[in-house]
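In the form predicted alone, a lone chain appears below as structure tokens.
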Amino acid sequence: MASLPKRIIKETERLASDPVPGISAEPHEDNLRYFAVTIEGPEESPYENGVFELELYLPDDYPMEAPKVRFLTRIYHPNIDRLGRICLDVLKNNWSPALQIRTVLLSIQALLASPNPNDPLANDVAEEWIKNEELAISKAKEWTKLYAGKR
């Protein structure tokens, strides 16, 4: 395997030495560009007490190209679809090489705290969120218990 750029090595070391509260990101032994990520649901959100598994991959062009991130744990959220893809500006058109893995993970954690049904990826979830927010939040809490309950 080709050697990793210093930037990726530094970011990986910082994630280990200075972890982000509620977030872990461990590189795979056989591919150090691929990370197993867990994000704890933020307090006072429908995802509170949930532990969500994600995968993060750093493309060959990283940091010129944004990391690829998706949820592996099922989640009821207007900005995350059934395949776990995430609608988040820093993963798309607002990506900048100045951003880092930890910035992206913090942005995803913030998205859990503040779902945005007006910029949806899961249209059905967003419609329900807009029509009946209380019911949508209740469903998000139910899915969190069902799929992201702490083991």
The other form holds:
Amino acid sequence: MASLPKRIIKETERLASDPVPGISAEPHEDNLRYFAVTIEGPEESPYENGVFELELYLPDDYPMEAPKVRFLTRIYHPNIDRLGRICLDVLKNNWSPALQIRTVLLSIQALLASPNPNDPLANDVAEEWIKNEELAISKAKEWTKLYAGKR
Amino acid sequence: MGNTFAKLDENENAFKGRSTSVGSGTMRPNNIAERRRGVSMGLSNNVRSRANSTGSQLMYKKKSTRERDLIKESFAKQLVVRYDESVDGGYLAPHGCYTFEKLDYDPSLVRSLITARKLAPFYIPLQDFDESWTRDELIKIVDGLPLHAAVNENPEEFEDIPIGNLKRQNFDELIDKSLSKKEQRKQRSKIFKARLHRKRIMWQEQENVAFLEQKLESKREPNPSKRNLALPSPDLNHTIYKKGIECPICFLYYPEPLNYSRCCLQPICTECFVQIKRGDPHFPHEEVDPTKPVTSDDEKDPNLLISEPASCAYCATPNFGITYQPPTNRKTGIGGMPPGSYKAPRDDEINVNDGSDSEEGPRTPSKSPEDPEVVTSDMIRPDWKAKLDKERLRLARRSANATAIHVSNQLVDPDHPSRRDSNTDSGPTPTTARSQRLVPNPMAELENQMVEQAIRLSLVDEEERKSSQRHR
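Would you mind giving the form predicted together with its partner chain, to go alongside the form predicted alone above?
Everything in the complex follows now, all chains and molecules, and the chain you saw is the first one.
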């Protein structure tokens, strides 16, 4: 087992000492590359008042490779599919090693505030979002209540 | 036969001959045809003499497996950190923040860039830095640093792979001859990789031991003039480490000056810089209308594959490059005074020096990637074009194979014996995509398409079913 790179240790420390409002990320005790994450739904979005659980994993090549992030809580969003996988540029082609766990989670929070149905991952949701946005938003609110209620 | 290879190996050892001058002709040939830009850098002789070699022809000119192995080994040897190959207090090979497998830049080019002081040397990083350390504490800490970070001796991917006797170049006896030719090739490549991994550890370990022994010997030697001058003097270690900077990518502490991005003037250590490269060749990303069917990548023209130059990690400006302004307060190692002879300027001299010092980082505005002072990511990996061509060829071949299978299926179809004549002559051409399929009957074509569509749909369905099950 290779030792944990200094960068991961320092990032973890800084996340704890200087947390991001509305976001929490804590490493698992037995695997310090694996984080339990929660993100609060942004205000004035269909996800407002929801608390979403995610998992985040730092691959061996992190930070040259993006962290792997997935929603665990079900969410109705055109860029997030039924498995919780996220279509977000910074998690794929636009990843940069200067980004951090912190910035990635902020980007995900921003994605909740502004869904992009023209670059979909969940085709059915995206289709509905384009055809009848109002209905889609009400469905997203409903799912938020149903699955992402505060505990 | 065996003799030839032994000789080749000897030539490579010649490279290890610690030549302290750049461009001693021992560099390996490199495919640099793509990149003449790096020419004006005092490297010109090297670069030019190598320019005519491989380049994008690499893929067309087949090298023997053994030749390729030797090239790989010689690359790996250039990635060993050697204590007597230093520049201004740093070294010519990375300390090991990233694994061996991730070092795929051209090492001879990077070594030349460092000795030409166009790129910061690979310094040994400090995990942390505490400003309250006294001079003696700092010197002691730096003195205890290893040349190279610890390496995992048995990574998972090499578990259970025999490596045999590393001293012998030939390891054919380790290959299971009962396997198919293809499997044998695969096994051979795995064994080669596992052996190379071990050899690299061994080479670095030898160097670490030599470094340590020299340090101990120097400490026992009362006469300073008899000490090994390749070892950094305490003054040198103190000068470079007392004022450092954290690299924003690996979060490790390095001596100043580091490299600075050409576009937004952000610092980056050389170890992180050599990791940044083009992404794998891919099809352009397009926004799609979810109400329309998507074309799968398999159906796209391989020539549409693109490869984009790396972007700046900090500001995303395309064509990432750095500039480096070498320190004015020290010039040691290759092209300078012996590191062991370095003495820090006396206090009264420091003030005079500090004014013109470049250690604050570059004050120059951003530079274009063509600027002769800039080192770009593409420059240290001149083989990117060959890689793109290779990937295009691979896809084209795959699509041609698919077409060939398709056509031959039609040929054996008893319903259409007439096709035999019209099709066999032309056969599949390597560039054929689906669109060029040789089917004379439009009805049959339509039927084929429907069947294909049905198969695709059922595959998608099956995937959906599986994923929803997993989700429950």
